[in-house]
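So this first bit is one chain, no partners, the form predicted on its own, shown in structure tokens.
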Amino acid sequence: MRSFVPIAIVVAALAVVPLLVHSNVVLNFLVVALMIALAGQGWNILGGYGGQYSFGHAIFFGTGAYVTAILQVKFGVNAWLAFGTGIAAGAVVGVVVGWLAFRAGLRGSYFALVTLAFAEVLRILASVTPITGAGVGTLLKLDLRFAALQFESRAVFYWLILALVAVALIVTYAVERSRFGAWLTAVRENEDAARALGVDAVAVKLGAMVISGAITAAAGCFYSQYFLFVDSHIAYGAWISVEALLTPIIGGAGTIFGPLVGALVVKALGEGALLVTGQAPGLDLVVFGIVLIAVVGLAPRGLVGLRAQLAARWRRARAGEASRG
């Protein structure tokens, strides 16, 4: 239990945040920040674990947000039964589009592009199938119950996309520290090395597929259920599957906690920009560009592989002090 200490510091430490800062601005941006968080760390276990770089995560976030809002507009399903369904919804999309990749032996930039390709096939079927409301998209109805999944708050959204994160935390921590989570790292090394070894890489990579859609349709269904309105461009758009890439890239790929700090801190220099240089379309976009051309030239390893790398520089030199005093 003492492994997960760190884990219950950050998440008890941001727990707090609402009970100290009560501007809804800025709890908004926490909770959009933390949901982007959420998707990012189903793409690390894929991307960051695995290796294997996505381009379309909207695949998994987009099915999470309609099957969560026409679950409960199009058959009346409780809000609660339908969240929980967009999140399985999620991890059998990542079986389908997982085993068709896989099998056909696709890695690297071929995988990347198909997933691509699912994310924009699945946008123009949403735009034009009457079931997601076609081009105007699914509204929710305005139900402030905790029933519907709905709050008057937005603290209480903030503490619910902060358990998921948790939750993400560590399941994250889990794959890291078992079986699975080596056999996954040794398919990002070396994957015909591995398959040598014994290690049955379409099912590992297959295993995380799902993983990773299970967590980033929990984002897409926290999505529908605070801003009640989804359609195709938000469900399915580039938007979601370049913050779900960059964040774990910024913040550190492969770690347990670079998804989290990356989103973090992509968020606040978007908003910061555009608070400094007004609403001009595009422009986090091109913060987002600076800040990643910089991380992989001065971090490769991410914010956190950064911290790391200082203290252990550090610890270089009050040893090499030590040694000549």
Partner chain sequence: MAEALLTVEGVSRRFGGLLAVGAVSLIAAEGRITALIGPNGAGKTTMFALISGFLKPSDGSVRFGGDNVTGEPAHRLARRGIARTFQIVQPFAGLTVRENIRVGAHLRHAGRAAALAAAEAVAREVGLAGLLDAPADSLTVAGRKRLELAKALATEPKLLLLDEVLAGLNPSEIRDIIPVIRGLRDRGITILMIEHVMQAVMSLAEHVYVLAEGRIIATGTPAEVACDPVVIEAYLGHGAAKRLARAP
Second form
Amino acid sequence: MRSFVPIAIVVAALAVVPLLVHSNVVLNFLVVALMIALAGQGWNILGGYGGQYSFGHAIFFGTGAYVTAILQVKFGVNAWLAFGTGIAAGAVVGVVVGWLAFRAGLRGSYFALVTLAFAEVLRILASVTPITGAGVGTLLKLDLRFAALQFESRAVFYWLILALVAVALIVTYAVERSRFGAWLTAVRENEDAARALGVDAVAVKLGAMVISGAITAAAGCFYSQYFLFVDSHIAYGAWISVEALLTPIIGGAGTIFGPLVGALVVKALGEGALLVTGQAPGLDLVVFGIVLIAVVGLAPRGLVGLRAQLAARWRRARAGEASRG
Amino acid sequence: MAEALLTVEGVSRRFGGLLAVGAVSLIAAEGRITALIGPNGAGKTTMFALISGFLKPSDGSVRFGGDNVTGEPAHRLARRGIARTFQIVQPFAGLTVRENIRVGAHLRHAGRAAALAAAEAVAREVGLAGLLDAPADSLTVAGRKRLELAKALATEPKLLLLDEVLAGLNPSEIRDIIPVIRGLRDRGITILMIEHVMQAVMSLAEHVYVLAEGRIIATGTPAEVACDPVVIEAYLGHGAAKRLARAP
Amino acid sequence: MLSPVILIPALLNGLLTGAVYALVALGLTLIYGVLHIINFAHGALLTAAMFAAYFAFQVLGIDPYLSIFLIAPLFFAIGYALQRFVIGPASHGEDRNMLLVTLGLAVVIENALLFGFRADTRTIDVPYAFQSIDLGFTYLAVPRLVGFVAVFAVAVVLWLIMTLTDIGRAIRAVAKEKLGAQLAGIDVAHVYAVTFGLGTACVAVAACLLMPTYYVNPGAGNAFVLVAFTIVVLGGMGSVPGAVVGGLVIGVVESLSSLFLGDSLGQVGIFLIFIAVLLVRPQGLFGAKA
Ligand SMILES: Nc1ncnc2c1ncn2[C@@H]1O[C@H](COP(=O)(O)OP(=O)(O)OP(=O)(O)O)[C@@H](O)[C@H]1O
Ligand SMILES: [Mg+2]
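Form predicted together with the partner chain structure, per the form predicted on its own context:
Below: every chain and molecule of the assembly, starting with the one above.
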């Protein structure tokens, strides 16, 4: 299991979808699901592997989205360059917030709170400062050229976001196998024990925050290019902080495929809920919340871990019977 | 006397109004086993936290291999070669034994394969080879103590601080692990151990410090310390030495 | 320069708003003090209680001040049940899970309200909404004054519960030494649930006090709860006097900074205080150094 092969198979399988399915509705659904998966993959590095639960990953998503949009609209920067800068900006924000939070020794509830507060501050600031377009938001010009990173066909956008997800899968895989990853999970499991073994916990968490910020920012960059619009509620709103956390937790935090599985399942459930009730707002999120609680309560290792969990339970039950019989 | 690897001089630590450790000086001689004993609450674990960088001394200095390392953070001291175990064991509960030990091995081995190989070697040395793939939280008390030791050993330390690794073990488990500790000393690791099990202290340690209420009250060979009236009083209360002397 | 004619009313208004903040924060800090988690569903529960007060008035014709006696017990029961049957069992005793479960509850409650009542903003019409008392140099709104007094009444009631009743003593025992309390035969799950219920009852009272002058929509509680987080951190998590003093301080800060910076930047002022306190003194201004 532990090699690139599963990643290659999954990505290849997803890559052929636009060749088989031409419905824009389906493609649009998948593009959004993959974008959320990408945001969740970012969260998964810090939260899933590092155990630092951020409730404000919008700080990265929003920064990526705004940087990509503003650089193009206000400064005439090339779209590709703006996209790359947006990702880098996410990493920089990760350094700043991480340095402040981890230096201060914030963990658990406190870390969740401070990330939430940063997102909220950025949201309010973005809703009043002129450079972000304040309350109106920023609109990107429609310009369907490769050089402008805009495409007529949804399929190309789909392959773009899939490529980003694939890169994030590989990054996750590399982290999982590396020394950095071993140290990161050690910090998650027991920070004092890790420090005793020579792990610089602050540096490790900071590293995770940077990678995490860059990946989630990439999702934000993509948002701007795809929807050609961003405002403070989209960029720094609670919705993306929640979805970035929901997908890895539901799919399986601290696993390579968790965020991807979680995003597809969560988005499908959400769409299902909306279909059943005819687009009534709120119901999809009600479903998300219930699934989140249910997964935390019943399948702590997420959907990806469910099989192992059930297998273990079955073995225990069998062993119980055997010892009784 | 061999050269000192660790020299603690006049180290103190307060918790609010409580002086947990007061002006303690001690030496761990290179390649030897030194024991730190004393009644409950004497400040032994606090002493370890001060040496290993988990607490900063309010006063005094810690020197390691000739360098002044006072107040350095724990991870940097680990890199220098100081490893500690915790009295209350601190496994990475969600990981397997192999992954637990691997974390320590990564301090000296950047690569995954090298770290895993080193982890397996350490597991063999402490007798955990058969449990490499068991989840850490499924281990027995004795297993957890061994794992605690293995994680510290995997960092390839020069100085090993053992905080009551024998506590909670039954006599046969203690008999099994004593040769392991002696083996470590024999391959050149300097050991400073906190221990309540006197039988182990007598058989392992070359030098003993006795700590009571944050101060060193006696020091010497195990035999000297064991019959020191001051020590007996510290353990058993005022007048105990006399009562014992009168006893037939 | 601003004259005292503007400054003093702003100050007084800040104190009066701060009292309601304090009440929301009181519930939060109570839960934190015992369960050691931040209840991220606090804001959603506040919103739910505001809807309850709204419908109590619109459908049953009960004045919001009277409906306190209906809604507070109801929300105590809701809080009790949530902790006992949802948060507790789903968290398996892990703090991280509790965070997630309360966040999940917040999402469920808030969006269930959105689904049920749409995003419309609703207000109620009570005759005393705009009554005020003339102090000579300024006017004080009657509903806010009532709120101010009621908050201190609630604080006193809570204090009495904590000091005089058996369950209060059990709560304090669990807060101080959970394991010891358990060994002494205290039903910790029950104590947790009662605490959560009390915290939820606090927001229910706050909701009833707010309704005469405020509006409700499915996101209404969030504005308060983020402020309440700030207060709780400022006052020291788990500290009841800290919550009350912190609430008043934040009320004044907000009122003054809106005066100088405008409404939305005034909010930023609060969050910056919040972040600064978290980073510099996470144990709060009143908490002892850990
Ligand atoms: N973090 C702390 N804050 C406050 N007091 C502490 C702290 N750590 C230890 N103490 C106190 O310092 C004293 C020494 O504790 P320490 O754990 O070092 O004793 P010990 O010799 O290891 O005892 P034992 O044999 O029981 O392990 C005790 O009175 C203890 O209560
Ligand atoms: Mg000790």
